[in-house]
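Take a look at this single chain in C-alpha cells; it is the form predicted on its own.
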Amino acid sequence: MISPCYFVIFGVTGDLAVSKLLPALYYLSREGRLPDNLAFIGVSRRDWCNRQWHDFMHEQLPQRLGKDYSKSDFDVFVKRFTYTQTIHDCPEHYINLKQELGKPRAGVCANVVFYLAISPADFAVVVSQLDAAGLSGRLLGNRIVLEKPFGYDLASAQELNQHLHRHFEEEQIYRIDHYLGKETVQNLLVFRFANSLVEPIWNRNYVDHVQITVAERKGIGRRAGYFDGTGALRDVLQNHMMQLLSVVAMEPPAQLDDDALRDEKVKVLRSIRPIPCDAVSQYVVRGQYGCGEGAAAYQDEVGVSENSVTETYVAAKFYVDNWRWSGVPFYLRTGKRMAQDSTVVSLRLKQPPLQLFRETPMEDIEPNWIVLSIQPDESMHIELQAKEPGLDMSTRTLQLHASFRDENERRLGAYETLLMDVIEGDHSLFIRFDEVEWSWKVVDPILRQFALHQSAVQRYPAGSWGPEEASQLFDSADQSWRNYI
C-alpha cells in the first residue's frame, strides 16, 4: 500500500498525543523511517497559529524525551507539522482542513491518515464531518484509526462499528490497542512456535493454568471523568487482556499475515465459555482501592463520587473450550494501586508422578513455570527441579532468565511499532472488528451482573495485590496467585 502524504493528528494536544504519539513519531523520524514526502497535522480546539503550535511542542516534547532529545533532529521533526483548528462539530473547520491538504507541495500525495487521539464519545460525529467533507476518501485509500475502547459494550461497539462503515471501508479503518505493537508480546508468537522446545508442552496435556496480570501502582490520576464510568473491566480486561489470551492460546496461523493472524485470534475468543449469569460470582470478582501507603481511597480521588462502585481491580476465570486447551482455567486480574507495575504471562505446567520420590523430602516439590514479562521488565523465565548439592535428597529451583534486548538496545516503544504499520498499511496487529465483538460478547454478560449487583464490590488496601477474595478462584488449593517474576 502506498505511503500516506500526510498524518493529521485530532486531539494533538491531549495527553495521548503529547505523552505517546509525538514522542513515537519523532524516534521514527530521527531513526530516518518515515517517509520523506510525510507531513503532519495536528488538530484540536485551541485557537492557534503554526508559531504556537511550534512553541507548544518544544515546550512539552524535550522533557518527555530526555536524553533521547537533540535539537537538530527535533527541528528536522517540528519543520514536519502545521497546525489548525477545528472544532469537532464545526463543518467550516472540516472545509478548512481539506483546504490545508489540499495544498500544493513536494512528493506524490497518495492518501491520508486521520489519527482519533480523542475521547471515544466524539468518534462518530469526527467520521461523519470527515465523510461530509470529502476526507473519508474511500478511493484514494485515506485510513482512519481509533484508540480503544470501542464502544461501551456489546451494543454500543455493534452500532459504531455500523457507523464507521457508512464513511469508510474495513481495510481503512485501524482499531489500535497499543499492547499489540509491544515487542514481547510479538515475541511471544516467536517464543511459541520457532521453539520445538515450548510448542509441544503448549497444550492442555501439560499446562496446569495459565494467570494473565496486568497490575499498575499508580491510581486513576486526572482521568476521573473517562474512568469512573468504565471500570477495570472495560478499560483494560475487556481489550489488552482479551488480546493477550487470545494470542497465549491461538494455534499457530498459515502464515504471518494480516488475516490469518487474526483468525486465529477470533478462534480463541469464540471458543471462550460463556460465564453463567446465574454464577457470575464464582469466576469473577471485584475491588475497589482503599487508602493505603499514603495514597487515598478511590471514592476519595477528585472527580469521583463517594458512593462509586466503580471496580478499579478484576479478576476473572476463564475456560477456551477447544481441543488445545479443554478443561485449563486462564486466571486474569488487573488493578490500580497494586503493589508493582506488571504485566506477566504465567503458565503453570502439571506435576509429574512422584512416586519415585514418594520417601524422599521431594514430595512436594515445586512445579515448573514458565513466566513471559512484558513490562517493565521484557524477559522470558522458566523454573526448574535440581537437586540441591549434599546428602538429602532434596531439591531447589533453577531459574533460567533472559532478557529480550541486551543492556545497551532501545527499548521500541509500542507506538512505533503501530504508526509504522498504518504508515505501510499493515494491519497484523490492529484489531479487526470481530476480534471486538467477541471480547464484547465475553464480557457483556458479567457488566450486566455488575450492573445488578452493585455492592459486590470488596475493598482492597492500596499497595496491596487486590482483594483476597480473589484467590477462591482457583480451581484447587495448589493453585495461588504469582505475585513476583
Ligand code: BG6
Second form
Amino acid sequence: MISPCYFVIFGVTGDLAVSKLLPALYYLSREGRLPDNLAFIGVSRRDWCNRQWHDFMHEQLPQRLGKDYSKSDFDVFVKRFTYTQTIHDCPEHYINLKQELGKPRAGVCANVVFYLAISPADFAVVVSQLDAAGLSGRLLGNRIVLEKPFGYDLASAQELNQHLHRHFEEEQIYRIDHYLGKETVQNLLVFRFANSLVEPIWNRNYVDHVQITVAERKGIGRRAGYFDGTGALRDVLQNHMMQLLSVVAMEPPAQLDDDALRDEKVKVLRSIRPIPCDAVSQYVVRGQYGCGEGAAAYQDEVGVSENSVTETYVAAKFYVDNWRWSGVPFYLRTGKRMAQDSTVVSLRLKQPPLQLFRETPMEDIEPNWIVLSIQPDESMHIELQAKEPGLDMSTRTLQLHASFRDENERRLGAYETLLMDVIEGDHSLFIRFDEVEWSWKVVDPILRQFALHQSAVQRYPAGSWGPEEASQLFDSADQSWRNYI
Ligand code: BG6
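The form predicted in complex with this ligand, contrasted with the form predicted on its own above:
Now the full complex is given, and it begins with the chain already shown.
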C-alpha cells in the first residue's frame, strides 16, 4: 500500500493524543521510521494558529518524554506539524482542511490518514463531514482510525458500523484496541505457539482455571466526562480484556495474516457462553472506589455526579464452550484505584494425584501456575513443586522467573507499533467488526442488568483489590484471586 503523505489527528489537544499518540510519533520520528514525506495536521476545536499549536506541544510534551526528550529531535518533529481548527459539525472547517491537504508537498502525494482521537459520540458526524467534503478518498485509499469503545452497546456499534460503511470501505477502516499493540500481548502468541512445552497443556485437560487482571492504581483523573457515562465494563472489559481472552484461548491460526488471526479470535468470542439474564449476579460483580490512601472517592471526583453508580471495577466469570476449554472458568477483573498496576494472565494447572507424598498434607501442596505479566513487569513466571531439602520427603514451591526484556532495552509503546501499522497499511493488529460485535454480544446482557439493578454496586476502598464480593465468583473453595505475580 502507498504510504500516506498526510496524517490528520482529530482531538489533537486531548488526553489520548497528548499522552499516547504524540509521544509515540516523536519516538518514531526520532528513530527515523516515519516516511520523509509524511506531514501531520493537528485538528481540534480550539481557534489556534500554527504558532499557538507549536507552543502547546513545547509546553506539554517534553515533561512526558522525560529523559528521552532531545531538543534537536523534538524541533524536527514539531516542524512536521501544522494546525487547523475544526468544529466537528462545521462544513466550512472541512473545506479548510481539504485546502490544507491539497497543498503541494515534496514527492508524490498519496493518501491521507484520519485519526479520530475524539469522543466516540462524535465519530459519526466527523465521518459524514469528511465524506461530504470529498475527503473519504475511496479511490486514493485514505484511511480512518477509530479509537475504542466502538459503540456503546451492540445496537449502537452496529449502527456506527453501517454509518462508517456508507462513507468508507472496510479496507480503509482501522479499529484500534491498543492492547493488541503491546509487545507482551503479541508475546502471548509466541509463548503459546512457539514452545512445544506449553501448547500441549494449554487446554481443559491440564488447566484448572484462567485469571486475567487489568488493575490500575490511578483513578479516573480528568476523564470524568467520558468515564462516568462509560464505566469499567465498556471501557476495558468489552475490548482490552475480551481481546486478551481471545488471544489466550484461541486455536493456532494457519498463518499470521490479518484474517487468519482474527478468524480464530472471533471463534473464541462466539464460543463464550451467554450469561443468563436472571443470574448475572452469580457471574458478575461491579464495584466503585471509595476514598483511601489520600485519594478522593469516585463520587467526589471532579465532574462525577455525587450519586453516580458507574462502576470503576468489574469482575466476571466466563466459560468458553469449545473442545479446548469446556468446563474451564475464565475469571476476569479490571479496576481503577486498585492496590497495584498490574496486567497479568495466570493459568492454574490441575493437581496431579498426590497420594505419593503422604508426609505433605495435600492442601499444602500448591498447584502449578503459569503467569504471564503484561505490564508493568514484563515477564513469565512458572511455579512448580520440588523436594524440600532435608530428610523428609515433602515438597515446596519452586519459582522460575524470566523477564521478557533486559532492563536497558527500550520498551516499544503499543501506539508506536499500531501507528506504524496504519502508515504501512497492515490490519492484523486492528479489530474486525465481527470481533466488536461478538464482544458486545457477551457484554450486552450484563449492561442490561446493570441498568435494571443500579444499586448493586459494591464499594471498595481505594488502594485495595476491589470488593470482597468478587471472591464469591469462584467455582470452588480452593480458588481465589492471585494478587501477585
Ligand atoms: C484505555 C482506557 O483504553 O486503556 C483507560 O480507556 C485505561 O481507562 C487504559 O486506563 C489502560 O491502558 P494501559 O495501556 O495504560 O494499560
